[in-house]
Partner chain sequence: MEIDRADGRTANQLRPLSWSRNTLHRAHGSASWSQGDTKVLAAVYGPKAGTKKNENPEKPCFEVIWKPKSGQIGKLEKEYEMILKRTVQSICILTVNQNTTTSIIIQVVHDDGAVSFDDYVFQYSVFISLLPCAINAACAALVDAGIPMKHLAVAICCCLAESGYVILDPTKLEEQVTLISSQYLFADLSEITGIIWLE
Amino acid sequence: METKASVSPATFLDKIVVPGDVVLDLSSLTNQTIKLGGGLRQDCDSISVMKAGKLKFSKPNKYWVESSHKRYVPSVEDNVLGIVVDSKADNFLVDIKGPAIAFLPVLAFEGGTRRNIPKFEVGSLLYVRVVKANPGMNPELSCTDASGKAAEFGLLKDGYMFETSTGLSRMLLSSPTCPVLEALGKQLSFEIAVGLNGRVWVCFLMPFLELIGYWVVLFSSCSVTCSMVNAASPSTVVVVSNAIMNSEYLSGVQQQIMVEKLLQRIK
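Now that the sequence is in front of us, could you give the structure of that chain alone in the form predicted alone?
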């Protein structure tokens, strides 16, 4: 009689997987709940891979396949940068670089009611959370966290937005702080919001926030703030965006060297 060998996810963690690989056997789990991110699907008692990449895990129980793509595939609980393309009576239509336009209900804001519906112009940049992402359906967004608070979600004013690969976005949000952001934060004063859909927004702080000989990096699952000295010139915007976009395939040391050479050009 043929017996089915159980599959342990530890065997595949941080290793390259390809479509068709079975990375987990649910029949071997008892009283455990897992969450599946992008690139994985459930086939009866097996969890199989849908796209090539590295299998990743985050506590307490989420698995996903990390890969670098230009096109974003929406996944629940992803924090993304969206551009308003239209507004309806009940929803804002938002482009999140996915296969379909997402919708943001007008009440999906902290304390949202019919009396205080926000107004966004076409082209407005929003920091939002994906709450529903089913195949064949338009993704649903929200401007609140899981507890219903606004947190850092909402309209992003001013600043400069540019696009990257989804792999670079995840690298920028990694912990400890990504070396390129740490190196830039020691010399420049700016705020950055990173969306898992491959969009990055950078806003430079005003001179009165200048701090001499001191830098701080605040990290969260969706945004990073770096501050030291003022930086607001167009050349600085170009340097920061280029440094971030060129860092994807560089080691930590290479990223630091690159930042030092780029900053010398604007001094």
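Positions refer to the first chain, counted from 1. Because the structure is a prediction, the values reported are computed rather than measured. We call the rigid core whatever largest set of C-alpha positions still superposes within 1.5 Å between the two forms. First, how it differs from the form predicted in complex with its partner chain.
With the core superposed, Val253 shows a C-alpha displacement below 2 Å between these two forms.
Relative to the superposed rigid core, Lys56 undergoes a CA displacement of at least 2 Å between these two forms. With both rigid parts superposed separately on C-alpha atoms, the smaller turns by 27° against the larger between these two forms.
What does the same protein look like in the form predicted in complex with its partner chain, given that the last one was the form predicted alone?
Shown next is a single chain and nothing more.
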């Protein structure tokens, strides 16, 4: 009844797609392996879109849809910020903004044994790594990196946590450093942890960490620390949070201008 137009992948690449768009016709491609990322699904002989977003392609054969939402889809090796909801005998129950609540085994800490199980209150914020994320099962987390070291994972004390979309989190974690973080880091000193699930934690650094010049240190666990000569105060946390929340839809240059104007006003 409907005529199938031959769909070549190039027609939709880097364009906005909506659910129902057929982006690939498998009958025209022979003997190729294609890897599908988030937002795409296979429907008999065609690849169609499940979520609205921009279709991306990476050589040799990976296709995915990039979109920004307020909820998170758990995937392995993501660093996220979770909030402890409950604690059981074997696991802590941690909310990571996904469809199911995640489990953090009580032994998943560096040097963790049955004798030194950490005590987390309900509501504490943790920086964790997703270890298992299978469909239909609760995700599993860990407070160590792949080799078993603590590596900045664990409890985040003090500071201020706010929620953003997953797209903004990805932008903050991109390399080279996101313009808004770079502009803020040149003038203020603060500590920040960004979770890929759309949660950002900002804290002020005590003044004894004064250094001349500015340096940006990117740890392997993707936690960024920026520090400068000026002393820190709780108002820096407010300024940094507001600047980050405003920067989602701005380009690089616009972000720098926005940060400059903001810092001029508070001086």
